[in-house]
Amino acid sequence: MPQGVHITSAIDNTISEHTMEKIVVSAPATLANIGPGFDVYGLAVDSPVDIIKAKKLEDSPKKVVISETNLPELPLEANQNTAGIAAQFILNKVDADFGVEFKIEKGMGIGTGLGSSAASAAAGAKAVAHFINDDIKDLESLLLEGCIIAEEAIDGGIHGDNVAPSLFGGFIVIPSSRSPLLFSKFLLPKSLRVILATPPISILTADARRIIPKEIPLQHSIHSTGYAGLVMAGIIKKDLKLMGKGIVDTIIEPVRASLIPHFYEVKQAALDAGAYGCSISGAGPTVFAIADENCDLKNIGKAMAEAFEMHKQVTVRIGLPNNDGAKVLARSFHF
């Protein structure tokens, strides 16, 4: 056997069985409804993200521990943390035969309409699946799975147009998320650009739902499904003026906008400055705009912001499409 050879066999012994290894992971905001797709459609956009470092706990197995966040408000323990749930969740599906310990950096607040508890949960299970040494059959769709049980725990809602998006990237259809699971993932134009202005407020999850209603007219539902398939059919043929056509919500955003200062003043100030289409990201508080690079995006963000007549500072941010979704950003080996 070659000299060469030997050598590198004996390294991957060492690794194997006397190193830790450490992963830093992102997983990105996402846009969930996107107008009448209410719990079925979902995006990613480039920014913000949240980050996690995750150390492969080689002597705990199953054990997931949460050390460090940035933020006081989020629960250290793991059972209250959606990265904590999702990570648990995966570990023991698979009978693990290690842990995980997690220090976590939110890019984005809890309560922004951003998918921050979602993104938490993608990076998590994002994690875990890299510590994973066997082929795990479907094991994308496990990892879907805990997120969208750790959505639940802590939303109340079984709803994965957050956490796929955030998991996998691009825009997700997903019109069942249990019993069957069932998800399709489309590439979203490279020309997209979506401005995000997040008010000085928080709006739950758990809170917004409570004021949708239970019945709708069927009309109402005639025209959220016309407008559902204009938002699609933008998506397939990279129309992003036909996608923003199709940004129209008669069920949920009139609800909704009550929670959003000035929502409507904000709406129309993005159309007016250019946009294709504006409603509002998840739950709130954060308004979305769709544009494209040809568009004089800074000047839609800065009307959004004034349209909000705030006295604290608008948050606006310009995404850009993300089509890959949760991702180990690098790893490393400690001796």
The other form holds:
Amino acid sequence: MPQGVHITSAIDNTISEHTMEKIVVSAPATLANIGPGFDVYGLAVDSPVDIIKAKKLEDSPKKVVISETNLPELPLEANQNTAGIAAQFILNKVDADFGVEFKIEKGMGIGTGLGSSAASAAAGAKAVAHFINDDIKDLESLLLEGCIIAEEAIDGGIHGDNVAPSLFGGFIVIPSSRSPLLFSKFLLPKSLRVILATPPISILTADARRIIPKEIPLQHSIHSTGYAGLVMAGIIKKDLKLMGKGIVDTIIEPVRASLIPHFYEVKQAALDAGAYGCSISGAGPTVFAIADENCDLKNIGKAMAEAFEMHKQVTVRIGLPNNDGAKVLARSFHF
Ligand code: HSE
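I have the form predicted alone already, so could you send the form predicted in complex with L-homoserine (HSE)?
Complete assembly follows, chain above in first position.
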């Protein structure tokens, strides 16, 4: 075949090894914490997504190159970018005989609370996983570990509550993000709808983690355990009203609310408009509301945007459940 010719294929294992393979990977936005589940709960929505166009570098073992991003503020240095850090960790761990080149298209801004750095890490990890030919024992945990390390490098905290749902989709409970990793995935009900209202301010997770209490009264812990149980019960029973009742956080939300102008008005507006529960998405400033397909979703979104009192600049999204997580969207071979 002449040089420069390429073909696309769903999956074709007959293609020679001496070709250059390129893939397109997507990884979804996530809501971390979900009220009382600080650093422990997260779920994935269908949009926005981060996209990575990845090329396998056959002649550059373990090399990670980030050649393009669509956000000028995102570093191209692989060791400062979560996609690069996660990829490098996995390549080193499996002693890969290849490297990768990434072009990153961010679908979400940095510092929005939608798990932006987590989505990049998940897409990078998924891309490397695709290029690994060998059977790797417990590949899922290896990818997750790479993503958690990448997140830690950016915000200083060890928590897999946003990277895990971006990688695997669904609702994730991850009580241990350190070794040994412990996590479990639950499918999100198809009727779930998540209203996401993002005001035009940016909050860095590292800053939002610095202000949270290091110790809490026993009564708050009891309260949190109880409400977290309700969130989980709602997921297991596919009862979104029950899940919404569990979205009560007396530990983190009151502290971080001070970073989000009109947070309590926005929350009340969402609940008054029929949402089942409402809190801060990740470290904020996005405020999320849980609803189902029968709720007046546009009205909830409008009420939230207006309550911010800067509604023309508030981005409102309606997220559908994502139970797949990061995935390879397309694959091509160049000769
Ligand atoms: N659980 C983390 C936090 C998620 O709230 O700080 C941030 O990405």
